[in-house]
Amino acid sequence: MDFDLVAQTFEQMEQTSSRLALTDLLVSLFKKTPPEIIDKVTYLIQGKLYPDYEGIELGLAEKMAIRAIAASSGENMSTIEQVYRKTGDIGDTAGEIMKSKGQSTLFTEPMTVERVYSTLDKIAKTAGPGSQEAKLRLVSSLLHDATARQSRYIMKFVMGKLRLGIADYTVLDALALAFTGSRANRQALETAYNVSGDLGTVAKIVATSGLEEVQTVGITLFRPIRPMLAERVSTPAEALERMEGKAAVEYKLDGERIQVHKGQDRVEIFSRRLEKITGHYPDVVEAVRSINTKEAILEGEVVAVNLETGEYLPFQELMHRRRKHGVEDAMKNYPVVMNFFDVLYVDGSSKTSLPYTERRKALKALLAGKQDDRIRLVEQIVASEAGQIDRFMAKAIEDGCEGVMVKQLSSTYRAGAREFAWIKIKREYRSELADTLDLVIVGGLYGRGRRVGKYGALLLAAYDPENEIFRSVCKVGTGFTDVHLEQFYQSLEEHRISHRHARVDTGMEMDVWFEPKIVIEVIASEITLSPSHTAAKDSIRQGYGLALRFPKFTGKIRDDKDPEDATSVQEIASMYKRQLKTIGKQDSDDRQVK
């Protein structure tokens, strides 16, 4: 397949923010793609070579990328660096340099999708002494034969900077339209994606074998399942009302949600984002080996713990375990305990269709006799009164938890779904705003005074899943330590772009813009109407969105969350409506007192 078809489609996609137009462009591309390589094209659309759980990255340094452009174009390094300073993007730089050199007619080898993918794959898997030079030669071999447009996207892949402004759900829509003729079949594809975590494989199955085969995709050991997610409410009474009066209530721990896959001779750990993080928790791996079953997929929360007191420690302590080197020291300095709350698979049998009460019994049987300082079953009660939840939540907070999870006793495990079968109530539910929010950084303002050379404020956005875009909800400039400011300045540079991202909607003007990648947690005093912010715009009052008043960074960077896992605009609108009811009740109570 001619790689220029892919590059041309990507170029057209960058020029529109219309979801319908983006879907149409993908449908056209899929229909032109040979079925045997549809998985590779799908991965390239996602800006990757394999699903996240494979943990394969290209890993080419910026200087090496510039050297590759120089070697292929014959241009000197200083000129290329000058163009790079102007564009801020290696891919755009490659396109500019190759365009100025003109297109060669003496191609030694056709530029096909197969060739590009194969070469990128070799780059990703090249390691050891001399690997950087080997990668340089591989990149140069592609650029030597590529047009300016092809060079632009090859380098965007190499640097992990492909920004097409689409979510996985748009790709699923396009696959359904291209290979089944109806968007209505998207749900079947999404279900297969949720249990496999692999969009490329789903694409290949529907393209080569049809919808019926897609519907047979099931759970496979060592392929992580997209996690079931919870909605939120303000009070225990509201949670019980949603649960028809009776529910399981569990500790909501302040750790990292993980999925553990145990085989006979192998244990792997995956993050909420489906990334393989086994190397961060060798102590958990060792503890899981003792569980008496050949195969299992378990879900739980790994939490930092004070071994002297048994107390749980804050999430930020756990982040010291996120390292490639010095793992042994980190294990000693930041011990953890694994708290399991669900079982999805045991010895070849899926447990996801069982009601929650049955899954809890199966989990308890698996962990019988194995609970110790390293493995625990999450504490739980079954409650039918709000007072029971209140007392249990007070105990959870005293033990260092964020709050509680309330779970429907009859609920099956719905991979990838967010619904009221699971509800979270966090410790701030008594406050005006009712909860912390997880928001995405999309823009920034330069700092002044002691913050010169850093960002003084960051523009944050909530996620709109219906339209797959991020809508601004506040600027935050408080709660940051000097260390935070330095870390943010460095990490955000990777995601800095020259214009507002196509998936960001705001009425605010910023000094700099970022692709929506980094999620942080904030708290605020209340939610107000805003003419500038666009979260839930027009849903409360025409021409107004919703904004946070007095937002403050809590100190928690949500590395465990994808941008699409951020607080949704619908959640913020619901919180605003609950806030109005609370204010109305308080006003009524005040009048009665008077």
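Just so we're on the same page, rigid core means the largest C-alpha set that superposes within 1.5 Å between forms. Just so it is clear, the model here is predicted, and its values are computed rather than measured. Numbering follows the first chain given and starts at 1. Compared with the form predicted in complex with adenosine monophosphate:
For I572, the Cα coordinates differ by 2 angstroms or more between the two forms after the core has been superposed. Core-superposed comparison between the two forms: the C-alpha position of R289 differs by less than 2 Å. A displacement of less than 2 angstroms separates the C-alpha positions of E36 between the two forms, with the rigid core held in common.
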Second form
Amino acid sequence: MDFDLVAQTFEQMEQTSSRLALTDLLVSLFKKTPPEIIDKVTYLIQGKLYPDYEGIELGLAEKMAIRAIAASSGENMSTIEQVYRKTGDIGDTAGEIMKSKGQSTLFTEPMTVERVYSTLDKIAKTAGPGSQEAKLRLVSSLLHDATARQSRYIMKFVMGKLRLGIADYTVLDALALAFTGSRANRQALETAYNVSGDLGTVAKIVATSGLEEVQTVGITLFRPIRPMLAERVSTPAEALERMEGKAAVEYKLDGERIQVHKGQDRVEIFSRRLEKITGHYPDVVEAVRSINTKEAILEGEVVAVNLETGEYLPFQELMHRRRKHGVEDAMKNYPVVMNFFDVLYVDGSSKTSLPYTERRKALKALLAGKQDDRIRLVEQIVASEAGQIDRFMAKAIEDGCEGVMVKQLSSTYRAGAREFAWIKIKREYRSELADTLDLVIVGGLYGRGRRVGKYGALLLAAYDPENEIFRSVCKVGTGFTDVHLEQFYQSLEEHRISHRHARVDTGMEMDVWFEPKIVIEVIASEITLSPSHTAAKDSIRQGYGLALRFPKFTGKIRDDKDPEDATSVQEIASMYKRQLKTIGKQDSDDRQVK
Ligand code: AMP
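Since the one above is the form predicted alone, can you give the form predicted in complex with adenosine monophosphate too?
Below: every chain and molecule of the assembly, starting with the one above.
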């Protein structure tokens, strides 16, 4: 197939923004494309060589691209650089230079799609020492025989700058029209795309074998499935109205959604956008190997964690794992825990058509006995009243989550769909507490991992002067150095008691209890409503206390303060109200800006 047909279509596409016109252009290109290479043409249209899950890039440096244009046009580097500075795009630069030079008359091979594709493929697969020079030779060989228009698109492609802006749905529409004669068949193509994550393969099947064959496309291990998405509402009551009187409610963790494909001796991880990101999480790969099944596709959220306390950390911590180099260090410094919430496939059979309840059962069975520091089954309840969801959500937020996901018990896994079978309710506000708080240590949890033999987290309380008792407001496990840990272990020993102190009020279970004596300083990201902590209980909402979210020890032990000098519950309640007011103000400022 003549590559100019593709280049011409690209040129026309760049000049139109109407979706209908784009679809027409694609239909006519697809009709002219031999079915054997329609997958390749489909990838080229998307600016790729393979589906995203292959995770391969062309990787040619800018400088090399300029040298390739020089080598094939005979123009000197400084002229090319000048044009590049003006256009800001290597493809446009190549087009302009080639136009002024005219095409070489000595070309030996015709410029076919097959030739362009296989050369680009070689460029992508060339790696190691000397690979930039080898890539340069390959690009130059193409440019040598290319017209100005062809050079323009080849170079845009090579630099990853071919952005025709064609949505997947437009390509699916065009495939349906070109090969089945009706746009109505798009749905069947879309379903195949949703489970295979690969438009090129769908195109090839419909072009070579027809619609019926498309309908047989199923899940394949190591090919990512497009994830099921959630709609959003603001309150638990609204969420329940959309359900069948009863629904599953899960923690909505604040991390990265990943799809884990486990084979007998291979594990791959895909991002929400279906890119292969196995390299970011070698620890998850290792943990997943121990799951007792030959093959499985599981979905979940990977979250940064404080391994010593088991506490979730904010999403920002996870960013350190998104890298190609230094993964070993990042793994040590930013440990993660994998929280599974769905299973899509086990040992040759798809689970997507099972209702949620059955999938959850299957997931639980798979993870039975496997839950440890690295693997968890996502926290879940089944709720039939808004109040239950409310409380669960407050607990989720206090534990470092973003909110909850409400899931319809009877729903199948609808790959790629955003519907009300899954509903997210997120906490509405996010702010930073400016003040530090001085709180009293009243309980402790034994540490794990590096903190074995020390305390992993301490229960802190604020003072309620009206009733002369200490009411819990958070657990803190972050901000402690090894020296602090040792110091606390020693100094708390003399205050250790066998039961909760009579002047301490909390809904939390602890390993050990202390007399309220030692005051420490903490900072936190904000104050939230809590079902388990009792500071200012009932003063803001009936049945709820207030808690600190993401609390952190500042390093200061307030020896200068008596426990009764600690921050009071009234102060915390007024900080909470101030926080709401500030947020209200931010909201109205936002509206004014808009
Ligand atoms: P959003 O990104 O705000 O549209 O919310 C949907 C995202 O929530 C998903 O893509 C997941 O990354 C994340 N998530 C966290 N916890 C869960 C859960 N239990 N079930 C499904 N998705 C979850």
